[in-house]
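Only one chain is given next, in structure tokens, and it is the form predicted alone.
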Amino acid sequence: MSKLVVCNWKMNGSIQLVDSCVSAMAYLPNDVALRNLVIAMPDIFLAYANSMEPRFKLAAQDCSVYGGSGAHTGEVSADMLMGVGVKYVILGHSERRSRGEDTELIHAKLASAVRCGITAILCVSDDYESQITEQIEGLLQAHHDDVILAYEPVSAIGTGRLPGVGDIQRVAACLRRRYVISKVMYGGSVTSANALNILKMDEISGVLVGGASLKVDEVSAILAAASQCMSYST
């Protein structure tokens, strides 16, 4: 099973990054690059991430509640996201939950990302049980395959702390068992130095991965874990 290594860029990124990264995957395996790697990147440049190399996997750090189009200044809806490419969509990060985004905008964002066929990557800290809702479990059961849970404990953003590799195996069999969710992945502090110990776990997916996602050197040490991992389970 390919283990995803998902670079959130966050308000991160130029033109220039982006050509960086499709020269470098060019010298990566080409199954590695294409199946592991997702990069999520601010809007304005996935649409030219699409035409450079429409064969990324490509992410938004967001979408709209509103679908299709109209008069919502600002907004950018998953029907949109789609029509340049994008697969996978981060929704309820940290940061933005910090901000105000609160559990119903939440579900709105989910239901308009599933409702397009994007997948959906949801992110919840220790507290999940007050931020999955009722309404967004509903959602989880209904649309098991196009959600990812990604466990991300705030202790660890941007601290370079991680939790110990049992409060990562715990939380994560806790969030299969009770939301019968196929796919977890961990973000927070996730570096080259720690991303194999993290991938080896059977009850992880994948990595959400921050600062380290601006450094070309960093992605290609990961997807290399990634990969080791993959050739651990065949």
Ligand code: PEP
Second form
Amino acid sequence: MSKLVVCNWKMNGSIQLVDSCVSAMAYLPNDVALRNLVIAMPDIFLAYANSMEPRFKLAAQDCSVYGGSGAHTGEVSADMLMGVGVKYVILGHSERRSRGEDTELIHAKLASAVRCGITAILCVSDDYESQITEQIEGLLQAHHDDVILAYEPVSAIGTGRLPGVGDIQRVAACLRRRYVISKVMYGGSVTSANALNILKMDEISGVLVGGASLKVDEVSAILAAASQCMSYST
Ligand code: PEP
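Provide the structure of the form predicted together with the ligand, given the form predicted alone shown above.
The next block holds the full complex; its first chain is the one shown before.
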């Protein structure tokens, strides 16, 4: 089983950082490491990154509820993201929920993403039972191969305070069983120092990395941990 390393740059990064990633990727030990990497960068850099390194798996950090194109000022549709090589979209991140994104809106965005074939990385916290509404659960059942759940306890985001390994394992197992989903990731203060311990859990399909993803050396080290863990489970 492959272990994904999803880098969430948030509202950070630059053309220079894209260039540094392109150069660093040339030094990865193998293609497997590159296949495990997904970079979620601000929309403005996506087309450039795709043109510089078409093997990058790119993610957006949001998408519109509207498909295709139309009179929706400021919106970017999942179809447009697909057009510049985007394969994944992060939805329901706690930073967006805390600014007013509710479950109804997240459901509509999720529907829009899966409709056009983008894999959604749906973030949930310890409060997942209220975040995964019946409507969202319906989509998870219908599209279980096109949605990855990312367990991100709010208390761990950007704080350096991770839950215990046992807690991560318990929640991931519970999410998989309850929502019949095959991929559950963990996110919250992942660094090269703790990635191996998290990635080696069978219940965990990858990590979502925020702050540490802005440092190319950290990303390379986390990718090395991910490659190491693939051999645990294959
Ligand atoms: C995140 O915000 O998705 C995240 C995981 O952040 P950090 O790694 O900085 O805690």
